[in-house]
Structure formats: structure tokens, C-alpha cells
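In the block that follows, a single chain appears as C-alpha cells, in the form predicted on its own.
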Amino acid sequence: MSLYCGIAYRRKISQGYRLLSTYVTKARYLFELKEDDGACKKAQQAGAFYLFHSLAPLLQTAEHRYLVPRFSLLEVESLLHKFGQDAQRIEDSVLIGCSEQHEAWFALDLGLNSSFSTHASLPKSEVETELQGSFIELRKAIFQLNSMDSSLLFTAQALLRWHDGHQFCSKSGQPTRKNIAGSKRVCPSNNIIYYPQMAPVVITLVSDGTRCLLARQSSFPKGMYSALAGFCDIGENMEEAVRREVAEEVGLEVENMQFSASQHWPFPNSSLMIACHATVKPGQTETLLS
């Protein structure tokens, strides 16, 4: 009878905890706004916008590092209306995320013009002079920010780059229409619904045990190496992968290899990064020094 009641008790202890978590409540919140077009038009109204002008984010400079302003819907609206705009451009924002008080985090383009668009682009000097900042880059402005803000900035550089990608069903070639979070796009004439993808890449670090094996494009700058990176291939697992692109690359067989980490990379496109260590077979060591 005790040891029932032990394990109810941390069973309601366990439930509890559950319910009262940040991240599910976060992860909860964002799923509804991206399912229910409603309340993600709701969160619009008190949530708060990243700016961006042809995939470059909106920046401010203080002591020699980016800060990301964020703005509100009146404030966007406002923007809008001053370049000759309707507030119905916002629709073109996507959901990148929110905080743990649960408002709503939006990113909106104000350059990227499609071939069919309604909406011109903003004139991107005039909106940085009134905005007091500048669009850079970000492949550029990467390291002086923090980690949440390119964490965002990232999700939203590769959100409004599959949209402004994915116009068109690939079946029926008819323009598709986004939800209000930007979570999917949808084709009309035959209801196939697209998803934002993006494609697993492996970046390995090769090592006989005391020497690490660095590589260089003729593209490269002057004295920069990489670890061995590649695209995964249809049907590979993460290991193939990886053996597959250090034979290709530098013709060493992978005898052993660790995941480490992985995080996203939006550059060129939208990359899940998955950083792994390997080591060759023996005998093979020579190989590194050619």
C-alpha cells in the first residue's frame, strides 16, 4: 500500500511539474498560434516585430556590438502608412517564436518583392534613416550578437526565404497562400500543404588521435580552413553520411565517429548543421599530412 501511494504521489508530482513548465506552455502556445489563424492575428496585436529589407535584419550599434530593435504592430502600421503602405502587409510576417510571458515574436520583410505581390518594396535608406538603424547582413553581423537574437534571426531569415521561395505548387503551378503564422503554405486548387524543410548537413572533424584534419576551398579567404562539411543524400543515416563525405572528399575510411552538437544554419539556405568527430582506421594516418 505504501509504495502505491509513493508512486502516485510522484506521479501527481511529476504531472504537476509538467503543467507548470515553461517550455511546454511555450511550446503549446506556439503550436496553437501557428494551427488557429485567429489567435495568431490576436498575438499580432500585442506582440512585437523584427524588421528585415531583402533578408537583411534591421541592426543598431552600441559599444561595438548589433542590438535588434523590436517594434509593435501600431508601430509597423505606422511605417507603412508614412512609405504610401496598408497595414495589410503584415500578413506577409511570420512567427518565429515568444517569450515566456507568451508574447508573440513576428519577423516582416519590407523588401523582398515577388513577381505577383501586391506590396512594393520599401525604400530601404529612407526606412533606415527613420528607423535609426541599418539593414546588414547577417551572415556578416553574426558574431556581435547574442545567441538568442541570431537564434531568431536565423529562424526568421530562413522562414522568409522559403516563402518568398515557395510561391507555387509544384503540382498544380498555382500561386499557394500562407497561414497567418507562416507555418505552412497551402495550395488552393488542390489543398497540398507545404512545410518550411530544411536539409540535414554534416561538418566533421576528422582526427588520427593527436592531429586534426582541416580543408580549404579556392574560395576561402587567405588562411581559413574547415572541417569536412556535405549534404546528407536520400536514404543516408547521419554515419553514412559522414563516411560517405570524408571518402569523397580526402579519400580516408572513418573508423569510429561521436555526434557532438548541431544548430541551425540559415546560409545560403536553410541547414539543420549536425557537428560530428571521427577517426580513421589505422595505417591511414599518413594521408593527413598529404
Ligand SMILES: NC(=O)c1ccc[n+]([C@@H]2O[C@H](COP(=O)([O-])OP(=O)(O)OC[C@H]3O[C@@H](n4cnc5c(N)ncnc54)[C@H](O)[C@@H]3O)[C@@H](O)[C@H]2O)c1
Second form
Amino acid sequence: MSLYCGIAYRRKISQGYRLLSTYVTKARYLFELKEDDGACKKAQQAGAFYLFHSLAPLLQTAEHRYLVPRFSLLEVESLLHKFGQDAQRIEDSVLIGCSEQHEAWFALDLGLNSSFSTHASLPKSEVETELQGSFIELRKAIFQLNSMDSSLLFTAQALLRWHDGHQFCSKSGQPTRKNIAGSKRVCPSNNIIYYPQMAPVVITLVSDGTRCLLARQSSFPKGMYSALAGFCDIGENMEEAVRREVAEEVGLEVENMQFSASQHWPFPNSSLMIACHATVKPGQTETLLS
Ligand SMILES: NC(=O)c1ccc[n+]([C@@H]2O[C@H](COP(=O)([O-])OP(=O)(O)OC[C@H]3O[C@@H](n4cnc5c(N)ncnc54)[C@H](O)[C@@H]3O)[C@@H](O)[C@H]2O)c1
Ligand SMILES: [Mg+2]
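Alternate state requested, the form predicted in complex with this ligand (shown: the form predicted on its own):
Next comes the full complex, and the chain you just saw is listed first.
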């Protein structure tokens, strides 16, 4: 369907069904904020900000759990002012979601070099004291966060990392400029648009119907085993990647496979983990036992 038809179709639908679901209005609102810098700037006025320092989120401790504090635009501006920085640094923030009431959520890293600020990084421990929290590595905090918080922080960290690593155009070498939402960067000299990327990874639980195969990398901590994982090669579909990775890593040939679930995984860079179940060809189960 062409874009024109797509838009016309959307209008027809929305005229026919005036009461759109909360999910649909939210999805369309976020899409608008990504496309319209003015609307996104306006959303920042009433939005909430999650703060990071060198990709570690600011967390507060409460009875074996971590809480994720959020700040208003005014609070962030006043913090920046206190540390001698101007509000332009807020343009480094990225849109990471919104509430059902359309309160937009942003993430801002106070530790990474800012393209706007003369002061590259805010002093970590002083900011922690000021905000009564700690910047904690996300990997260490995962299991003490609720699932909504961890998913938001995963997205935030992945986007912040992508922007940090894509400040220059790979064709012209010129600095690229992010849009307000942070959903893309553009090279002003040749208009090439860069979008945040993630690498597809297949992770496969191989079984013979009753037993499953786990493996370990030499880099894993002692005693840790996992399903077989690997990056998709360019040009491959999911099935081909599963077949190749299982063959490469354990020397077995996969017969049937089924998609199970997927998850964004921010470590060490952004991956889309695609989880599958697979069985191996008959006669290979002895290998599984040995
Ligand atoms: N069982 C597991 O190993 C496991 C479990 C949970 C999550 N993960 C995640 O899945 C990802 C892939 O697992 P793996 O390390 O076993 O992959 P892998 O088996 O494909 O081996 C990694 C190697 O693949 C190459 N490679 C190809 N494309 C790459 C890309 N886009 N980025 C980085 N390296 C690339 C590199 O040479 C790298 O050393 C990892 O990021 C890991 O965090 C793995
Ligand atoms: Mg692997």
C-alpha cells in the first residue's frame, strides 16, 4: 500500500470509528512526536525525564527494589543551571514513550559528551547527592526493576548509546543532527538520514522432544549455560540463521523450528533477540547425550 493510500485508509478508519483504542491514540501520538519537532518540544514542557550518566540510569533504593525517579523539564533545567550548563543540553534527550494520558517520557544522559555543552560531563557523585540517587549500571539493576521500568530503561539506554556513537555522517564525515525526539539523525550536507539500528539475533532451544541442549561460551561465568545464540548474517532469514548457528556452534542439523517470543536486548549493543524452539534430525539425539 502506498503512503498516500495508507494515510487515506487511516482517515477513513478514524472517521468510521471515532473511539479509537487507547493503544492506537498513544501509538499515533508517539508517531507525531517523532515526525514533528515542534510538537515534541511542546511535549517536553509537560513531559517527564529519566536521567542517565554515561549510560547508567539514576535509581533510588527502596526495600530490595530500585525505583526510577522522573523529573519535570523545570527540574532538569534547574539541575543543569546548578552545574553551570544551559538548557540547550535538553536537546540531547530522546523520546522513549508516553503514558496513556499522553505525558511524554524522555531520557537524558548527563555524563556523555554533549554536542551542545561546553562542559562535557556533569560530575557524577555531585549529581547523585543532589538527586538523592545513584547511577547504577543497568545490567546490575535488571532483576530489581519492575518490567515496565526495565523495558523503558533498555530502550532509553539503547537510543542514548546509538546517538553517542553516530554523531558523524559516514559518507561526508560532517556532524549529523538529531531530531528532537531522537528517532533519527540527518547529515545537513547531503540529507542522508540515519535511523537507530539493532542487530537481529536468534536464540534457539534445541531439543529432541524430551531433553534440551544448553551450551556455554568460555567467557561465561562458571556454571552458566544458555540456549544457542547468534547474530543473523546479512541476507539471512530467521530460519536460515537458526539452522546455521546451531550447525556452527554444536554441529547439529535442525529439522523443525518454531518462533517462540522476542525481546529487545540492549547489551552490549542493541539486539532484537528472536527466541525459537528447534528439534534436530533423527539419529542426532545420541550427540545430544554425549
Ligand atoms: N547464549 C548466549 O550466548 C546469549 C544469551 C543471551 C543473550 N545473548 C546475546 O546474543 C548476542 C549474540 O550471541 P553470541 O555472542 O553468541 O553471537 P555469535 O554466536 O554470533 O558470536 C558472536 C560473533 O559474531 C560476530 N558478529 C556478527 N554480527 C555481529 C554483530 N552485529 N555484532 C557483534 N558481533 C557480530 C562477531 O565476530 C562476534 O564475535 C550477544 O549480544 C549476547 O548478548 C547471548
Ligand atoms: Mg553464539
